[in-house]
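One chain follows as C-alpha cells, the form predicted on its own.
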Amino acid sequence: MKIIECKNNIFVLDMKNTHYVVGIDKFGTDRMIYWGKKCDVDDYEIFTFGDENSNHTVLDEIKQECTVFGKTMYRECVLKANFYDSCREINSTFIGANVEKDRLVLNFKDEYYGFVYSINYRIFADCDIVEKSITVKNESENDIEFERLFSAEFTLPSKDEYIISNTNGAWGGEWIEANEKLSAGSIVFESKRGISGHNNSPYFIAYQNADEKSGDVYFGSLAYSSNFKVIANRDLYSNTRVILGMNDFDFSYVLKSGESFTTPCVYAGNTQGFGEMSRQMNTLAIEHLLPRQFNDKQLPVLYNSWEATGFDVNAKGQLELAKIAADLGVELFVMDDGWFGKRNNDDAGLGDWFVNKDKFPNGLNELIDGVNELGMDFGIWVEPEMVNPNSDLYRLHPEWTYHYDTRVKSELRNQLVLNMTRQDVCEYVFECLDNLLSEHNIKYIKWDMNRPFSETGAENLSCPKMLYYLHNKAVYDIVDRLKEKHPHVAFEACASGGGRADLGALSHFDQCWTSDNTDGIDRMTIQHGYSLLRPIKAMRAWVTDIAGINKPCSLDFRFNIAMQGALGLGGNLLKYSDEDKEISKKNIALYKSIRHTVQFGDLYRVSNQDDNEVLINSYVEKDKSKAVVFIASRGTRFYKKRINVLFDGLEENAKYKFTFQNKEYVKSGAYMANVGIPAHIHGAYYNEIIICEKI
C-alpha cells in the first residue's frame, strides 16, 4: 500500500483492494482517472478530447479532483474566490507534486494573484480508505476571500444511475436512511444550524445493485461538526459527481497575505457491499481518528442520573443512586444537569460553572469520594457553549453572545449561544473546565449543546461569515487543550442527542451521544443508521425507563439493543424492583464478557428489522476467535417466523461451539454462514444473545 508515481504525471493510490488514480493532463489540469478494483498500473493513461460544441465544453465534461470556478466551466465547483480587483476566476497551472509512501500532494498556482492551492491525499495500510483535503495559500500582498471552500470532489466511474443515500432524520429520530435514485440534476444534503445536526449527515453513499455483501458502493464522510453541504449531480454525459465540504451558505473565509488554510478532511472508499464499508470505516476511526488516550481501551459501563433526579441533585440523593448502580456492576457514575450556578430548571445558571452551594454545601468532593469508594469513576455534565440570560455570566457579559444590536435575541430552551470566536470567551470556558477537572477527581465529561445558532452577529470578526468554522474550531481546540492537561478524562460529544455525532467530533471526543431517544424499538433503526459510517465503539447506548414509545418492551429487550454499542444505564434505579436489579446485574456482567468483541470487533448486519422484521447483528473478533450474535424482533406479523439464522464473518474451516434456543451446537464457520441454524422467532418482543467460541 503506497503511492505509485507512473509516467506522464499519473499517480496511483495503491490500497489493499482498490486503486484511486489521479493525474495531470498536457494542459496542466488535474484529472480523476479511475477509482475501483486494482488494475495493472502501467495501463493507466489520460485521454484528452475537445469541446462537444460551443454550449457543452470540455471543462464541463472532464473528471477533475478539484474543479475551480472560471473559464467555460459551468458545473459545481470546489473553490470559488474573490480577488482584490473583483476578479472571481481562478486560472491555475500545475507546479509539481510531493510524493511520500502514503501521501500525495498536487500543487497548483494562479501566478497573477499569487494564489496556491494543493490537493492532499493520504491512504491507510489497514483499509481501502483515502483521505482528501484542500490547502489554500495566499502568497500575494492582498486578501483573498473565498465564497466556497469545499474539501473534496469525486467522480464515480459508472455511467449508470446511482442511488444516493443520506439521512432525513430529526431530534429523537436521527440517522433515518433516505435513498434516492439520481437520474439527472442535483441532490443536496446540508446543515445550516451551526452543528452537523439531526437531519442530513455530512457524508455520501452512492451505490448500484448493492446489499450488505455485494454491489458497488462508493462513500465519503466529512470530518467536520458545523455547517456542511453535500452535492451529488448527474450531468448530460451521465457522469455522477459528488462534492462536499463546509457549507457555502452564509459563508466567507478571508485569507490574509502569507496565510494558509486546510479544509476539513474527507474519508472515502469503494467496497463491495455496505457491510465492508462499515467495517472499514470502523477500523479507520479506531486506529486513526479517535483520540489516542482511549482509542484502544474498552469504554466503561456508565450510569447517568438525569432521568432519576432531573435538576434536583444533591450528594445524598446521588449517592443513593450510586450505591445501587455499583451493586449492578456499573463502572462510571455520571451526574447530569443541575449541579452548578442557580440551576433549578432550564431557565437559569448556564455559564456559571461553579458548584451550587445550596445543593452541595460541602462541595462536589463529598459525592465524588463516595462514588470512588463504591469502586466507580465519576463523570459530570456540562454545556459550555451556552448561557442563560438569567445567569451571572450574562449579566456581566451580555456582549459575549452572538447577536445584532438591532434585533431581539432568539432564545431556545431559555438559552443563547456564546460567541466562541472571541478569545476571552474561549479562555473563560477553558478556565472553568480546567478548574473543575483540576479540583476534582473527574474522569468523564459529557459536553452538551442544546440549541442551534441564531442572530449570528460577531462584531469582533472582520468577516463575521467565518464564525461557523471558527466556533467549531474553538470547541475542538478547547477539548484538545483539556485532554492534553487532563489525559485521564474521557469526553463525550452531545448536541441534543446526535447533533454532533460525526467524524470531526470523533477526532477530538472519545465517544458520542447517539440520540436522546432511548426507546429500545426506535433504537433498532437509529443504531442501524449510525453504524453505516460511524464507529460502534463510540456509540453510547443507554437502557432507560422508556420502555417503548410505540409499544412496551421488556428490560431484557432494552439491554439487548443497548449492548450493541457502548452500554449505559439511565433509568430511575430507585424504582427498580428486585427482579429488575437482577436482570440488570445479569446483563451488565454479560456485556463485560462480550464488550471487547462489540467495541473492537467487525460488525456484520445479517438482518435488518425494518425490512425483515428481525434484527440480527453479528460482532466478530478480528482473529475470528469469538462472535456475539444479537437477535431481536419487535413482533412478527401474521405467522410465527421460522428462519435459519446465518452467522457471517466466521472462519470457514474452523469449528465453533454455542448454545441457541436451549440447544448446544458445534458447527463449522462455513455451515453457519451458508446453511445457518433453524430458529423459531415468536412472541411480541423476542430477543436472544448467542456467544460463539472457536474450538
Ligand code: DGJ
Given for the second form:
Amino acid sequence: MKIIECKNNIFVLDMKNTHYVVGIDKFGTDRMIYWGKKCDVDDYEIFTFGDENSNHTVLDEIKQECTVFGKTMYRECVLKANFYDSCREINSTFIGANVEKDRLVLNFKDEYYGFVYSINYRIFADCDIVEKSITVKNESENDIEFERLFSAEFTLPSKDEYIISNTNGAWGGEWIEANEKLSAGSIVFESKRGISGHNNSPYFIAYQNADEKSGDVYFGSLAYSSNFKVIANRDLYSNTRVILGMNDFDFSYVLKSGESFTTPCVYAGNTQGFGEMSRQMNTLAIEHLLPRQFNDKQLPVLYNSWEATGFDVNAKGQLELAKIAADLGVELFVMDDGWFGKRNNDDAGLGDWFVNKDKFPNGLNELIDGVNELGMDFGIWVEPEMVNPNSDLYRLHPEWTYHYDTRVKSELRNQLVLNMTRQDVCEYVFECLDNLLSEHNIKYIKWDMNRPFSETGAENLSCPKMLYYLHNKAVYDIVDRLKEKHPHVAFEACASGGGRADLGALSHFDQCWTSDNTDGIDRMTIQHGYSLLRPIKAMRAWVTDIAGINKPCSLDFRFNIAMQGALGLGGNLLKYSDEDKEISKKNIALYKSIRHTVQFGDLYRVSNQDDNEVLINSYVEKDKSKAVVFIASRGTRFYKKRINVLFDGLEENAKYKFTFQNKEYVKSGAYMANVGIPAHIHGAYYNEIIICEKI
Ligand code: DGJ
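Other form of same protein, the form predicted together with the named molecule, not the form predicted on its own:
Full complex below, order starting with the chain above.
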C-alpha cells in the first residue's frame, strides 16, 4: 500500500488489489483518471480536449475529484460558495500536493477570494478502501458561505448503465434494499430529519452484473449521522457520477476569516462481488473506525429490560430479571427507559436525568450492586438530546429547544429536541451523564434518540442553517468527552431502533441498536441490509418474545438469527418456562464459544433468504481455522425442500470436520464451496448452527 507520484502530476493510490488514480491537468484542474483493477502505473495519462460545441463543454464532461460550481460546468457540484460580493463562482487552480505513504492532499486556491480547498485521501494496508474528504480554508478578511459542502465525488469507469443500490427502510423495517437502474438523470437518497434515519442510507453501491462473488461493485459510505445526500447521475456523455456528503437542504456553512473546516469522510472501494465489499468494510470498521477502547474486545451478551418491563422499573423487579439473566449466562444487564424524573410513560421526565425516588428510594446502587453480585456488569438507558415539556428541565428552560417564537412546537412522542448547538445545553447534558457515571458503577450507556427535528430555529447561531452539522458534532463530542473521562464505559447508538446506525456514529459509539423489530423472520432481511456496509460486531441483536409477526418462530430460531451479531436478550424472563431457560442457556453458552468468529470473522452470505427462502451465512475466522455456518429457513414453498448446502470462505485445500443434521463430515473447503451437501430442510423455522474446525 502506498501513494505513487508519477510524472505529470499523476498520483496512484496503490491499494491491495485496486488503483485509484487522480491527477492535475495542464490547466491546474483536478481530474479523476481511473478506479479499478491495477494497471501499469507508467501507462496512466491525462487526456485534454476542447469544447465539442457551444452546448457540449469540456468542463461539463471531464471527470473530476471535486467539481466546483462555476464557468461552463452544469452538472452537480461538490462545492458551491457565496463570496462577500455575491459572486458564487469558484475559480481555482492547483497549488501543490502533499504526499505521504498512506495520505495524499491536493491543494487548490481561488486567489481572488483567498479561498483554499484540499481534497484529502488516505489508504489502508489491510483493505481496498480509500478515505476521502474535503478541507476548506478561508484566508481572506471576509466570511465565505457555502451552499453546498459535500465530501466526495466519484466517476465510475464504465460508460454502461449501473444499478444503484440504497435502502428504502422504515422504523421497524430498516435497510430494506432498493435497486434501480440508472439510465439518465439523477437518483437521490437523503435524510432531512436531523439523523441519518431509518429510510435511505448515507452510502451508495453501484454495480454491473454483480452477485455475492463476482461482478464490478463500487461503493462509498459517509461517516456522518445527520442530514445527508447521495446523488447518482448519468450524464449526456454516459458518465455515471456519484457525489455525497452533508445534505444541502436547509443548509449553510459560514467559514469566518482564518477558519478551516473538514467535511465528514467517505470510505469507498471497488470489489468483485458484494461479499468482498462487506468483508472489506467490516475489516475497515474494526481496524480503523470503531472507537479504540472496545474495537478489539468481544462484546458481552446483554439483557435489556425494555420489552419486559417498559417504563415500570424498580430495583426489586429488575433484580428478579437479573437473577434469571445471570443464571442463563448473560454478562451485562441493561436497564432501559423509566428510571429517572417523573417517567411513568412517554409523556414526562426526559431531561430530568435524576433517579426517580419513588421507584428507587435507595438510589440506583442497590440495583447495580445486586447486578454486580450476580457477576454481571450494569448498563443504563438515556435519551440526552430530548426533553418532555412535562419536565423540570423544560419548566426551567423552555428556550433550550429548537423553536421559532412565532410557530407551535411540534411534539412527537410528547417530546422536543434540545438545541445542542448551545454551550449551556451541552454542558448540562455532559454534567448529568458525567455525574451518573461518576456516582455509579455503570459500564454501558444506551444513548437513544426517538424523534426527528422540527421548527429548527436556533437564535444563538448567526447562521442557524449550520445547526444540523453542529448538533451532530455536539453529540459526538459529548460521547468522546465522556469516554475520555470514563474509558471503561461502552456506548450504544440507538434512535428508535436503527435510526443512527451509520459509520459516523460507529466512529464514536461502540455498537448500535439495529431495529425495534426483533421478529426472527423480519430480522433476516434487516440484518442482511445492515451487513452490506456496516460492521457485524457492532450490530446488537436481541432474542425477544416477539415470536413472529405472522406465525410463532421457535426460540432456537430466534437465537440462530440474533447470534449473527452481538447477542442480547430482551424478553420477559419471568415468563420463561424451564424449557425456554434450558434452550437459552444452551444457546448463550454456544454463542460464547463462537462469538469471536462471528464478531471478528469474515461473513460469506451463501444464500439470501429473500431470494431463496433459506438463509445460509458463513462466518469464517481470518486465519480460516474455523467457520460457523448459520442455516435458517423461513419456510419452504412449492414442495421444494431439498437444497444444496454450501459453505463459502473456507481454505480450499484444507479439510474441515463438522456435524450437520446429526452426521459427521470431513470435507475440503473446495468441496464445500463447490459441491456441498444435499439436505432436506424441514419446513418453516428449521435452523441449525454448524461449527467447522480445520484439521
Ligand atoms: C426506542 C428504542 O429503540 C427501544 O429499544 C427502547 O429503548 C425505547 N426507545 C425506550 O423508550
